[in-house]
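Just the one chain here, the form predicted on its own, laid out as structure tokens.
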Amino acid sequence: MSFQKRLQSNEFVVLAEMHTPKGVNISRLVTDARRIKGRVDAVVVPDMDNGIMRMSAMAGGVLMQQQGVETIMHVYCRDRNRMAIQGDILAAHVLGIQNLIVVHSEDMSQGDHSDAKPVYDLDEIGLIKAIGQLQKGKDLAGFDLDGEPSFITGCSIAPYADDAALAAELSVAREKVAAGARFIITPPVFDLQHFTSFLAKVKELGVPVIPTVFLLKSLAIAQYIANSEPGAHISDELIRRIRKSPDREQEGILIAGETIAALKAMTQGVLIQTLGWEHKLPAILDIAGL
């Protein structure tokens, strides 16, 4: 059954985030993808995520594509204009992809490119509506196009750190569903609690909610996000389980399966990232009983 389909049947999606390579060697991302496949619903592909330059989303999504996995690919606002945007969009659908994320584009400041111009031309609803229109046959500058593209178009909630920060993602995130987007993407979930009530003001969007689960692949990741982001709420008492384990690894690998098992009761779906660590995936999946 299709992403789209399971979506649309209320069935729980896994979803799994796998980068593109930084040149063109495929040979990981082929075996990682082929280590996964029938276990996850879907791909996510990022396209030059966190303004690192690597090989782009499309052709990581067709590569996924013929490996049987289907491809959900990042779209982002920052490096493209309105017409370069609009035909990798199309190209996209000639290529067999049909799920679209519309993401929040990094500062080009704190990639691998700084002197980088970003562009910015539309904004993250200005995109979802652009890929609205062009699947009723017009491009933005209102011509009539040959053919029509079709697509499933999610969008994402950026990390807040307070009540003020999350009120304003939640009416941003309401202005993104009332454009098109059908699936809601949350930041990654490390305390559940917390998370409870965070789920039941993004439930009331009225579509599918899927969070994230983030690999800690060590103390000192965990570390540094509980130090710099205040709002992942990372515990006290996650930490310490991290540094008490005497497998600081496999201790990480289990928080996430075991995240991903209870979030199953909750949710629509998981996006699990691992950011490098995809050969890891399949242990995390055991854990989690998918």
Second form
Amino acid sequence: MSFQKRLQSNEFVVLAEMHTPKGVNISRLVTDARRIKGRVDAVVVPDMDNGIMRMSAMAGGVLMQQQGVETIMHVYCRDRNRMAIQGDILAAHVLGIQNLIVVHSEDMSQGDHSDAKPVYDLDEIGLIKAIGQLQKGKDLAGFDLDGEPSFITGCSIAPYADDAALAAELSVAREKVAAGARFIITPPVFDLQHFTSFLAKVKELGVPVIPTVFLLKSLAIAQYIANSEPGAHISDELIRRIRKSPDREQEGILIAGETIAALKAMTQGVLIQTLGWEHKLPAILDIAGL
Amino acid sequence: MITAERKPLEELIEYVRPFKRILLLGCNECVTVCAAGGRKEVGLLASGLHMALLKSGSTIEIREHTLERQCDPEYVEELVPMIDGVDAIMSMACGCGVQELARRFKGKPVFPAVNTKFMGASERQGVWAERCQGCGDCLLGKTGGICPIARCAKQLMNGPCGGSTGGHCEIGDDVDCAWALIWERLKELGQEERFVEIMPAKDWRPGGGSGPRKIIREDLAE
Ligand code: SF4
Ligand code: SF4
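We have the form predicted on its own; now please give the form predicted together with its partner chain.
Everything in the complex follows now, all chains and molecules, and the chain you saw is the first one.
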């Protein structure tokens, strides 16, 4: 069943994120895709995430489709103007990509080409509307299309530091949903209790909520996130659990798998982020019982 | 200087319509020079607003004033005694002036009366043209004193495009091709070799690519 159909019929969706290479060596990407084929419903392919120049998401998406894995492609506003974005969206449809997520783009200054000129011709809400307009057969200048694309388009909520930031994120998310977003990806879950209250607020938006489950690859990463992102809610207890573990790598996998298993009863799906450790996805899914 | 053009009266009327008393505020710097928002334009706009509102059966009290510089907190302070007596401010300064008012008078609505256009120079009486986009890393020393960022429609950095004809830009015969101008000037200066020098991809960080910019002069900052 396709990602879209699963969402519509309230089935739990399992998504995994896979980055394109910085270069043209696609062997790892293809191997990773084959490894999880049939075990996840779709793979989310970011574009130049975090401002890192890499092979574009469209090629990554097409490679996934070729492996028989459904794709959800990131689209965003930093690097392309409305001409390029619309052209890519039409191309994505023709190449078999049926799902898009409009994401926030990391500021150019944070990436590896910080001297590049940022575009921001549209913003996220404008982009969601543009996709909707293309689907109705018109481009942003109002001209008719010869054949309209079709997609299910989602949006995301960025990590938030405190309640005020969350309130702001939610009000923007409400606008995104009004503009046409039909599912929402939320930040990594490290504390189920906190997530429960967060989820109640996000559910008010009226679209399926798909939280992120982030693989903690090491104690250092867990500590880093705990210190730099108070909104992530990584508890001392969680840090202790990883520290005390005789096999910290395995502990991270266990934590991710257990989180997914717990979320299964609460949300419409999960997005698993493994940041380069995509080969660990099968192990995580095993623990999650998926 | 920073150039600006008065907004259409209809737009301005809609801004002020809900208010009884407004302060219409000019600026004595750039917008005075480009005849968009100086003392004279304040007077003209005030009567325009009065008449238009009268026609639609309403009245408004307009207090006219022009500051030496609206983007300077020191001058903006002068307004303190006038602010309580008005419901809103309409500023005829560039966007910098409008924002300075909004920063200083948090409780008062502030409306722009002009569209701020560009940094430019006067070509002749009544004509202003763009000259600089504040890229933060001036190239004029390499391009014969003519800016390809502000004056080439495509911001080309290494010579003209195929559309340059007879000194005109392909976007229209009323626009000079920046690269034709650069070439002529370099020839005059005997610096033709500069034309063939290949400029690297521009670093846009100093031009605002990394977000809003600020200058901090340690020797002057308090
Ligand atoms: S090179 Fe940059 S700073 Fe110099 S005139 Fe052009 S835009 Fe202005
Ligand atoms: S004709 Fe000249 S100014 Fe116009 S875009 Fe081409 S190079 Fe630039």
